[in-house]
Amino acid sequence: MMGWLGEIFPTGRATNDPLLSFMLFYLPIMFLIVYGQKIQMWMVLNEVGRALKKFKVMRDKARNEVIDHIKGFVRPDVDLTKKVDGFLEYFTISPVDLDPSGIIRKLDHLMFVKDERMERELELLAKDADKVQLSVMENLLEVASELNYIYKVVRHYYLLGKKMANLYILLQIQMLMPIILQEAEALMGAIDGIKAMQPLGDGIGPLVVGGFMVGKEKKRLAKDTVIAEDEIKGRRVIFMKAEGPAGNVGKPGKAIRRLIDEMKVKIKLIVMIDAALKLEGEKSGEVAEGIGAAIGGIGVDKYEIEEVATEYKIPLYAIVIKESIAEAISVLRSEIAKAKDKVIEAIYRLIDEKTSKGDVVLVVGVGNTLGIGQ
């Protein structure tokens, strides 16, 4: 009747023996009170340590992929491994923000120097590579650099928590680990696509705008940024994007400022198209409309666009395509590419509803133009 317990203690004395009751019920509780945190710390260390090994494998693989890709463009006597390692450790120091006045100008200057330095060193390193191939190398280096940074940060907190026996430091990195792993795996998945010059999810904006520019005369307004014109419903429409198929994002802020200030084009409406980070539960490829400058980055271009739009009182509309952070840095997926038709419909509707015949409209496709021409 007592089942297995009755077979072990047939006389039922187990429930009447104080010492045995103590051993069965109170001793494990005392053991967990004394050693529970150490057991939990061992489990967390083990989990974070396994993830750290994955990050190291990813970092090393990305580094080797970059070296193998660049190797065909450099002289045999060049120490390519040392050069690539130097690129991966390269950093940019943010300007002082105690006095925020002029910080955008400082950021713009630092980013210009950073980009010029990277491009110049790659040109000297791979003299036989053309502009598109150099942009592929630069994109690969950015991926490898990001993976290297992720590995170093996770390793820092892992070793710090282990050294100080601080469970709470380790718990924080453990809780963020699924998100960090997802981003790292997406970066690894982007490497083959970048090498093959396939469009990324972030390139959906230039993909839409580039379709309007095919067969039209192009003009370069700013670094890696081109425009073309067409007429839609009696309006003069200027299309702008980064120059592809190289992996560029261009300088849309400076291009818009030059278009309005120097070329004296009286724009009545600006429409910006970009990928946007979706929330969990939202469907990839959903199209949403809003107000404002749809552009990411550190904020320099966004500031310049908002400034010129405010100065000349130009309505600023945004069309975004929802996608996850993993989809944004991975090869463009079909469900995101299919959103192109909905975006085009939204562009036509905004032009029709918000402007009159004879007005000038600017449509800007924002994003990385790798593998996307015009």
The other form holds:
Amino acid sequence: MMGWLGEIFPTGRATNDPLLSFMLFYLPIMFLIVYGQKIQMWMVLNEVGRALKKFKVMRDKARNEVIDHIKGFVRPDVDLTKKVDGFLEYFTISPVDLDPSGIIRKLDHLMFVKDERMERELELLAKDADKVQLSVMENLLEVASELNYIYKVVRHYYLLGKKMANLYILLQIQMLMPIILQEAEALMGAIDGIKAMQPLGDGIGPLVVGGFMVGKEKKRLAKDTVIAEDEIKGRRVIFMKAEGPAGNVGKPGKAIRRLIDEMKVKIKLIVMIDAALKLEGEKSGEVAEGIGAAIGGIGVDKYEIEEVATEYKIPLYAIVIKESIAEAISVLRSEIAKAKDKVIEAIYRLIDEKTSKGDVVLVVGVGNTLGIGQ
Amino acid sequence: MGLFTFRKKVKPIVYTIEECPKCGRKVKRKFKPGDYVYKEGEVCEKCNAKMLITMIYAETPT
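Having seen the form predicted alone, could you give me the form predicted in complex with its partner chain?
Complete assembly follows, chain above in first position.
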């Protein structure tokens, strides 16, 4: 043992002194064996605690921004702080999934009730606000509510780990911290854009489709969802998007079902355009083509579209624009905006290659249509 | 960003692009409150037609 220590301490003095070698070698090892985990826990606690403070600042800032924004539309005698705090604590209980049959119907109903409740309460609160302003408030409340939830979950694990002196609980939250922090920062960054009604990265799908609808007659097919028609290369093309410039995602599932089931339109091809989460290393704004229903969310619309497409054997094509989660919820970046022309090119090509003259094609722009008209 | 390098965050500037449907002239200007994509824009200086807002995007100044 002393041999290799002798190489480190070539003078020989240290190795010959048993007390000194004990203090230099054995004592730190014993100290680290006994207190090592406590030191690590103290360090992790500090790191998570610092992040928690950041989340609290973000949550409070978002809450205050929402209050400031809504204040302009509300009577001065209304206790807005209490009302907004109530909104931030709203929750939705997911339906029982022990028997998954029919769960989509239940989810759809719950989401309808949730949206209706929020909309009605905001309407009552801000009587002077128009539809677009109400949607901006709704989007802002969603952001603040998400930040509130992030703060509360991180605080839960922080306090739980501290109370139980459990390093492993803290390590889990510490490992996820960079991703959570990135998402929270993106949510914070989205606030100014939403207030100014600027298009979000998620809105690239409706932005492309909206261009085809300009100057055409619009028809509302489902809640906040409109269509317009045009003729391209001898085909009847129906364009569908959420009604902008309000911050909606619409109900594309219900609208497509109505178009095919009720209105009996014989669609030969459905093309869906949406923003898709990119993997690290992929370029923002990259356009990719594939098969299937390009739509996110909890799955209600996706289910409806897949059902109707399968029932009527309609091919489903997807064009996606790659972006990160932060880019999807922030103001549309120039890299993503540049994808517009490539997507238009892909739409024309798909229509040309996959259909014949006289066919009916449905092109759906999926995403939040804030700041995007038609 | 490397482990020990810190990049100062620069706030992106939001631009509005207006296009003339008649002569195709494009104008890039800073975003103004009330702008939204596919809203009628200002009058085209070249052909007096109403321009159309075709894009709104954020760009980080270099």
